[in-house]
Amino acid sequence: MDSDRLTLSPEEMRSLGYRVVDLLVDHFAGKEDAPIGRSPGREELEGLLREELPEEGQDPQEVLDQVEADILPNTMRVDHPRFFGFVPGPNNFVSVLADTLAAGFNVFSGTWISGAAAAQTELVVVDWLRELCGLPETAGGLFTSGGSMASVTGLAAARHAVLDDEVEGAVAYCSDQTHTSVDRALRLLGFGPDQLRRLPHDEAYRLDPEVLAEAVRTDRAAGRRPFCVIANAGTTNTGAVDPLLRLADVADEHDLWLHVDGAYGAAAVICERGRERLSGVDRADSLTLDPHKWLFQPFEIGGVLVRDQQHLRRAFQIQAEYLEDAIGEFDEVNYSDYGIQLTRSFRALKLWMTLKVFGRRAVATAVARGFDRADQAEALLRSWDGWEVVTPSQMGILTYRYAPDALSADQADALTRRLPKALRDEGTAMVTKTTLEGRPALRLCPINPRTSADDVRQTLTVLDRLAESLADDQRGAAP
């Protein structure tokens, strides 16, 4: 080890490198029968991992045991097969395998000069995403590192395009069942609350069309400036698609930009389930999509498409004097002068290999096995006594609470609360919950490709009786 070169010898890092592809290897083809992982505490991870900065170097080796021994094991393990909370992150060993090389490269991927074929890749996987989604020739887009920053960019695309950045007095509209990273967007882009109309939703949890064109007259009358509708392919809450083609025939009346938050959702059209879900999402204007979600890729990578990818340019591009020699041939890409980064990671290379390696039928199997997966815990509770269907599978998302008729209202409230740690606790599953129409529902998300049958089976059993035992000490605590 030479420590003053921050260099290991070709023998210490092959040793080293080795024992990482092991532990991966490991990870990946063990995760059936490995613990869901855990969620300590701060104080004991400072008794963990608190030390000073290190005035010498150790030995490579120490230093892996102790990531092996007190950082993996205390992190939830997203990728998990019965990891069914929030939206989990299933991805693949090719792509972790991307990853590696992208990063061990340092591919620079913001100019062409700098990495021409990181950029032309990016255009390459990113136009399979647009025939996908059956946007014109004229689309394109960028990836970013999540939806939240894919939205950030296709708002800001919105904002210079409609409104040619003058941002006082527009409105801009959407469901309550639209995700935060929205509102965090927009007020980014120099939007007060105010000017964000978050509707209430119809008995589907999706945005009313002519609600929201109601709202529109109402605003264009009162003397604002009604310029962007946000509609959902597949909320977070409950996998609701937004009526796509009805909404961007309002948004074609009152001349608005229809942004489509696609974060969770868009990727579902690989498969022909998920094309039937969200007609209506190639008339977009702007669209997110994660395929750190339903492509089955490590964090992070997001991506924005924009129906005409000039607006992109118009909204980003500045010109700084040292990046004279990064401008390029007219038909080289810069995708620095397409988002807000200039220093930006090889991402698109993990998703190129994926479906590169498996193919874009066995990537269409595994979305459709989510949306299956979904349906059988349906079906499963609805077979059970006790247990109520809040929210029907859709967009592989179901939401349930138990509600026995021995149980209060409140009763069965509480009680679904305390379920999702009683199950974290047991070490096995992972669920999670929200809130729907004030009450408290769990979630289940069955979308990683390796979850089998037994594995939703067996956390929805166990649920069932930890509720059974909750429900038996509320009864007998009850005076």
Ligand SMILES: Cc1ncc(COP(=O)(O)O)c(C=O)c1O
Given for the second form:
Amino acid sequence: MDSDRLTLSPEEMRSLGYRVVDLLVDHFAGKEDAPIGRSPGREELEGLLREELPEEGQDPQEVLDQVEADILPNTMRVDHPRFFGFVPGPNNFVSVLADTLAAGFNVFSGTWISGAAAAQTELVVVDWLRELCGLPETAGGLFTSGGSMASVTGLAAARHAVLDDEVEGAVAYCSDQTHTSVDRALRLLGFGPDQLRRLPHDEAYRLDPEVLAEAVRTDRAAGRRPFCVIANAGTTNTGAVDPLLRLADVADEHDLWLHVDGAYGAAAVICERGRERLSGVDRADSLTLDPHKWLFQPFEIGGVLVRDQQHLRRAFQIQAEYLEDAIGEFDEVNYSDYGIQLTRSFRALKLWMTLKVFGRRAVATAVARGFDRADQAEALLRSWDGWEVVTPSQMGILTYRYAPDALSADQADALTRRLPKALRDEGTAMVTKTTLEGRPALRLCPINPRTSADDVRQTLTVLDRLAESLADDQRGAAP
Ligand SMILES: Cc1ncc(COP(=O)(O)O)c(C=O)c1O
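Would you generate the structure of this protein in the form predicted together with this ligand, following the form predicted alone above?
Entire complex below, previous chain first.
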């Protein structure tokens, strides 16, 4: 080790590196039997990890020992086949190696002059996504840290294209099921909270085009400036897909920019079932699509596509004297001209390698399996007494609650609320809850392609057992 050059000897690098590879391989190969992870309290973690800034270095093998003992086991494994909460993160080993290479070579993806092949790779992968979504050749985009930044980027293009960046009196629309990243994006872009209308959802948790059109008319009549509608291609709550075709018609009629938040769901265009559900996504002016959700990539890779990519450049390009050498002479693409980041990691590599190693067909099958597992869970719950399906399986998401005849709605709701923690403590699996029409509902998001039918059955069986035993306790406790 040559500490003040921050280098290890080749032997040390190899032995440390091989140990990391072994850890990863064990992780990927042994997932089914591995614990789902832990979420300890602050006090425990302070005890494990709080220390003074180390003045002197330590044997890297010992540091890795600590990572193995104290850090990795004390996180939830969002890639575990029975992690069904939030949006799982079922990454793949090829992508992990790609990220290692991108970090190891520290490839700079902000300018062509520093990372030409990285930019070209991103152009190619973005174009694959564009084709899958049916957007025209004028469309382009880039990879971001995640869906939140992708929507900021797409909505910045909208603000520039439609409003010439003049936000006063402007109004955007979405359903009340829309992810809060959209509220945050608009807030960052200078819009006040009252400039986003969160319209009530219809009976299937979608944005009703009639309700949208009426709201636009009302705002126009009041002298305000409707400029954008944000439609969902798979809500986080229920997987609902807004009626994209009809919303696109309303957007056309009223000169609104159509931003589609497909952070979670848009990747499903890769399979037939997803393509059918997402009909109309090709009408988007901008689209958020996150490979770190349903395209099996490690965090962080979100993505935004814009129908006319020049809108991105117009919104973001600023010349600087210290970047003179980076200005292209021909048709080089400087991705820093198309988004917020100048320094950007080589995110495209992991998706490129995944699609090349496994091919579209395998990835499509992997996505389709998520639809099937959610269907399976729905069928199982419908066949059991005591369970109610709140929203059917759609886009790989199912919501449900425990509602046996013997309990009042309030009692059942109180019990449903306790189930995610009870399951977490039991250790088999992880599900999370949400609120629909003021009542709690459990969510199941089984999009991990390594989730088996047995994983789903086992998880629901344990939930059923826990629910019955909590109900027994409740009855026992009743006066
Ligand atoms: C529909 C939807 N939009 C946006 C986001 C935000 O994406 P990110 O967490 O990658 O910033 C999420 C995250 O779950 C989501 O489900």
